[in-house]
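Consider the single chain below, provided in structure tokens and representing the form predicted on its own.
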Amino acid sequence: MISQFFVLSQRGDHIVFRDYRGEVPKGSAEIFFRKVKFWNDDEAEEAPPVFNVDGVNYIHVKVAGLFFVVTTMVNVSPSLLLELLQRIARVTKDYLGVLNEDSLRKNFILVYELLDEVIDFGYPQTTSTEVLKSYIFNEPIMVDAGRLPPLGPAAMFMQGTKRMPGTAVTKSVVANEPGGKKREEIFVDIIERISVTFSSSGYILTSEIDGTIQMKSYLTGNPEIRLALNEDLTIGRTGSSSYDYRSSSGGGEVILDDCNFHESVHLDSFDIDRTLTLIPPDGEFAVMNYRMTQEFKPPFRVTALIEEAGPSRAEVLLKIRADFSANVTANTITVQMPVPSYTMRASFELEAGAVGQTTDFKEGSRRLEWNLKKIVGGSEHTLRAKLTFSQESHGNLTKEAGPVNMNFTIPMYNASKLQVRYLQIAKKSKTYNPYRWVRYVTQANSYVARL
């Protein structure tokens, strides 16, 4: 089924390849690398996931800055290997504790061992991290990750006014700690990708939550664990809007559309309490998945206008306000503006005190870019943008324009009010007492305001 799995770093170096059927002409990770790096020389476009090159199919997926791709000769289903990429990039992580190019080099042997194990003959064969212990001998060369840059949303978790511990997600699931012990921890993270799509006039025209709890277990023996949510939690919508729409924190029932469940989580007293009974397996694992439609206060409000400021020029006016709490602070905001195709150049001006703000226009793909360091909830941020044109508009500014788009990451916070009200774990003895992290990120998934 599959002929080659390669990863490449940024650069297009090989740091693992295996080939398994030998039906493939050599050479294929450097066409790969070729035909991602210049896909589109007119547009800022990447290429898509699956893509066939001289009767090669290559379908890759991108982690943490690493190009992670598997070849076929023969009609394989996409979704099939794109999700046995993700698996391979997750039991990975979970072995070395932290995914980057350094670690992969350090510890090639233990990568080659997982491989040898997880795909045979180019047939996938397990991806639980749990079985896999008992085939896997070498132990992981850890890498510092204090001196790396943080990868994803899991570095900027908080825990009331406490940082998460540095070893919070770059700890291996077989490592010991210094000393040959190892520290009784659990996390718990509650992920919400958010959907939101605005009218002109800023009225909401849809929205939807995409979201999971991620559970990751360093606790010996694996102990049973019970994870309780909302009591007031309704699974499936009743066609009456029960959420409290104009509350920003609390109260409120909390509906959502539908779920699925971990194979390892047992349900006898869901319907009675909502709590959730399971014993973990190694590594990191979906408890749950959840999907919301019923009406929730979106984290920002996002205006935007372009009008005529002469023949050939515009102005444009883009605004954000954050509308939760003020010890909430939202990290990493990009905002993204296409504009006509005969846009010649932009100047902006941002409001006055803008600190951590940089502005730029992009003209290969014709969009203005304005990215924000972070916004603390409660307060509002303008940026004005004066467009030149080669040409004339003839009025059509906002059907050659826009929409807007927002990306972004908010630590701490959930907009479905989903919450673990607590996290149980079975006593094996009276001094044991495992640290517990519950933590919550809410992102942008496709968050867009039309002009």
Contents of the next structure:
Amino acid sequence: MISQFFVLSQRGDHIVFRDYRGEVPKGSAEIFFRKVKFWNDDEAEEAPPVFNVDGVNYIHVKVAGLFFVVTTMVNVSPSLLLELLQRIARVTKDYLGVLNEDSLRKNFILVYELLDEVIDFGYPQTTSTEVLKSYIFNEPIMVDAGRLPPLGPAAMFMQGTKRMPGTAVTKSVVANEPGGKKREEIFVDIIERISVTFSSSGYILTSEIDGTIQMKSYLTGNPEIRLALNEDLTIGRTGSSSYDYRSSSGGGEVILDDCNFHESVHLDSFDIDRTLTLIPPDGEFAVMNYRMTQEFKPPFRVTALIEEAGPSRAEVLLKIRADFSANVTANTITVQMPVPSYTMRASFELEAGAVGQTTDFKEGSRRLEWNLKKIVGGSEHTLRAKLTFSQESHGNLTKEAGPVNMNFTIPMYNASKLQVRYLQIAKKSKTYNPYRWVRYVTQANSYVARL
Amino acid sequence: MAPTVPSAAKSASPSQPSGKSEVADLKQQLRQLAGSRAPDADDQRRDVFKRVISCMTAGIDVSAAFGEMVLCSATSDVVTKKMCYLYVGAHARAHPDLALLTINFLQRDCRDQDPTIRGLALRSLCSLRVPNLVEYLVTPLATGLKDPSAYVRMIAAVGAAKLYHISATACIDADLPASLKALMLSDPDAQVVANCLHALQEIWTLEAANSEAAAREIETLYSKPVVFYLLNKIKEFSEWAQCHVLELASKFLPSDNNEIFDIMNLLEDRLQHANGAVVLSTIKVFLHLTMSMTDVHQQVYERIKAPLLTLVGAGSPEQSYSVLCHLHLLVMRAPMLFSSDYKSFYCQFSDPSYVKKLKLEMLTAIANESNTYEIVTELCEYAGNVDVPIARESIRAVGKIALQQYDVNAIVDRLLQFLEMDKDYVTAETLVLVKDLLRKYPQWSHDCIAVVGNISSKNIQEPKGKAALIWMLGEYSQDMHDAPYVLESLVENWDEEHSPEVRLHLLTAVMKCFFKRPPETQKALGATLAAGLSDTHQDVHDRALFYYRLLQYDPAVAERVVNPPKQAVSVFADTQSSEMKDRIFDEFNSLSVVYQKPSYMFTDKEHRGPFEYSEDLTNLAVGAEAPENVISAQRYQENDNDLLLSTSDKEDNGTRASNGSSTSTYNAPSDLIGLSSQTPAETSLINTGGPTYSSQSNFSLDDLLGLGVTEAPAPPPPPALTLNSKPVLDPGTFQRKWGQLALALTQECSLSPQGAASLMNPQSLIRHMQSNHIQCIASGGHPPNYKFFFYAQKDGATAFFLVECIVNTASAKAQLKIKADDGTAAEAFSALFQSALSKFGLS
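The form predicted together with the partner chain, contrasted with the form predicted on its own above:
Below is the whole assembly, all chains and molecules, this chain first.
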């Protein structure tokens, strides 16, 4: 039973505030905001998503820099509320096209309308964009997506590549195109977040892929869709330990540890030919989530060295090699390396002819930061840095520095080799031929190289 | 209720409208628009309404515009209508009379052709929460439950629950629960069914406090026909309603194993749901159903591992935290089952620290012979982490693993390597661990001592680490060559040592060292005892004095006391009781798991702000045994009698009787004051011994008898407080007073264990308090939480004391909120009340 729902800006302003049961004392939004801002001042810890202040439970998620919060007085399922908050954010995004402070402020009446239908007296009712359509009367007021920093996983397609219609993903499910006619199209995104840890000798200690097949449909009349995956896809690893790596001699075989599916997915023929059948609801949703610990080829090799160079000096060498095909380009790459706490200065030396690369020494957090706009497959990049210490080092520099962490996005690349073989839309007529976009992207979740 | 937040918020944002002028302006515009027939009036109205809602959201008090809003409410524009409903719903409570004006158009809309409008109007009508409008609610609700549109029925079902909160009797009298039940078992629309279930659970749970019939009705909700009916429809429900039905199913008691397997087979595919809440609800059903079947229960663990791990990776960071909390609970219950999945619990770079902490605990729990090497290697990597709290936790985790393993050889080496890292917090944490390790495995002392001996105490700033080092210096002073000299140098800096804990350890360590190496330590010992005796910290001073006297009495005895041969500690105590853990497990898929506390420790169903108080009163059982009207009638009679009685009669009834209990308590504090005034002499006492000791023992004896209110700050001797034995206060006045008076005192006190145990129903305590001239006006709750409202009256005065008392029988604690007409007497009354409460169950 939810008592209140509210959305706060980063500064703590109320953007929407809805009280469903009138049982939480006044000022809850302020109490929440203060608690989150000053969770643990000394240790700079982040507030957990669920906490209790004076008998009131506050559950929140952060979406697009905003706090989506519910309060409750009873012992409810935190997962349900967290999931619901994400869903409210997603439904709002479906309606507004873009979810951010500006679009929410402009459309707050519409959001109230949504909230009225999504929750009644604290009980979740429906979060289906489609069902809600018949009860929402406000027209969304569009904000210009171009000016805004890209948000959400779909936004990454907008950078670099011209293959994608940039505005499509920020389109409201209810708004019409300028021509008055809706463009019939469907987006299927295979988004993979990879976690790899390299030991100091370059050996892979752990690796995992968390993947999502995400769909956003703008098709009218809800036609049935068939989504075919790799025929040799295997689900569930054999053997008791999920980590006894088999040598990947089996070629292209994809073995998922486990997966789950959206409510609308029918698995009738999944066991036979690995096809998913579904009637996609309106808006954005995850068709399937999967997890894979099978060994895969990491897209980047990272080498990091730190060596003493005199009594209070050291030299750092960072090297990245892109182990993927030359027609794929990774973008927005960041490499971070913590250095000893007594580091005073760092001077950098980029490779000759480096383009679109910046370096920085973050004094507060004692980190080296190396940003690269893009890396083309097959290429290799190095950075040298000279560190100056305020005192003599204690000898074991490798224990004082690192590990190196890397962030990146690689469009049109997927580490797992999971493929959408085809996307079939049940035809309503001969001329019906909606646009289909199948897109792949790989992001770093935790890409760490130890020293 | 709605966006009525203190206006403090508005100052935060200059972009948002603020202030009174804005409201006045809005009122003005609304008034102009009220009668306007202008073609664009609808658009204008929309805009003004929008501004009103915007102000409301920002926390500005716009209730002053209520009348104007109502005047403008007659509109056919749905968007405007909705804004108006939102506004009215938020402010109707404060303007019950004006709210009446909205009834008309809401009722008319309830009969609109369009089901959307009907539903909307009905929802708003039920959300007004104004008691005097209840009569207008019942008919539309009853009609709504029979509406041809599922949308309207779904709203009506929740509306019934709303009505119950406004007026329980109206809801029950109209027989709405029966209609809800019929609808729940027959309606073709799944959301209607779900809402009926919500409403029935809420109504019957509250009603069960008063009526056995309702309690039986709740039982039927958990019965086989209802549970199976709902489970068979499970796929028709929305994800959220599925969770609710699954929660219901988890409380179902199957009669045989076939039923269990039927349910599990039916729900098997729910474990593959992308919604984490559905998966966790399903897991709860599986876990609870198989509690008594050990092998199947274990299979369930194996089955749910993969879906849970997938959820951790798939969802938002917040969701994955919640799922991890549940995994944490399962891992702690059955670590062996997860021992091969240890890599899943390695910390990731992007994990926030609250996630890392959970993972470290899980890694610690699942470490066994086969994976310890890998886990400890991984943890050692974290020890150098830039995130210092996590680095500390990691070191502690290594230590804990060492403590639970038999083969600690390799781990000790790792720990000792930490000391070489030369980071102060790493050293401090490691020293604490090495100390604990030595207490359990004294055989490792040689290896450890060799390394620890090289650490300079000057490099350690943290009290815990320093204390650990000092402990080792004392304990192993015969093996550490320069122990006496290190200790001596520490004693020299006694005054700079700010932590009493370190000074205490230093005292003891020097003593121990003295018995092992007397000639080298003698000088240091003298200095230590001198420093200890003049220490300002009480414990340090007392311990120094104790050692000093012990040494004076007989050094041999002193050695036996301070330095006896030690036994290795076999098991360090677990902080959480297994009973507590079981309770949390019972509450799987709830906040209890995230907080790692059973729900009674953080929720209290009766706990509401003062705002909601009036509702509490009407819902709770009034008085002791008799129904409400009888009691109040009696009271009124008594009231009349009272007025007629002469003063002397009153005295007879009241004062004498109450004196018995109250005076004895209230003399106690003055006794205390008498004693404590002797404190300056205390130091001399100790040397003289004899007579003063006896007075001290008297004092503690008093204390033991429970007469002294030691907690109370010593006030100037208060006037003896006596209570009127037959005070009269009707519930209405009580409510008003409770609302008006400021809180005089809040206090927590304890019940006697016997009292807590005997509190099976509110009546027993009510009677007990009555015998102490404290009357109960309302009570309620279920074990272990009860809530009472008491009142009492100062004898011979009109001043009342009002008390809200929340008792938790599990912890034997009571929380008091006291309000008083005469605030100066509140302290005295509180003491009296607590004394009466503490005697409950003892007689």
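These numbers were taken from a predicted model, which means no experiment stands behind them. Residue numbers count along the first chain shown, from 1. Think of the rigid core as the biggest set of C-alphas that the two forms share within 1.5 Å after superposition.
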query	finding
C-alpha of residue 117 off by 2 Å or more between these two forms on rigid core	yes
Rigid-core frame, C-alpha of residue 15, shift of 2 angstroms or more between these two forms	yes
Residue 108 C-alpha moves between these two forms by 2 Å or more, core aligned	yes
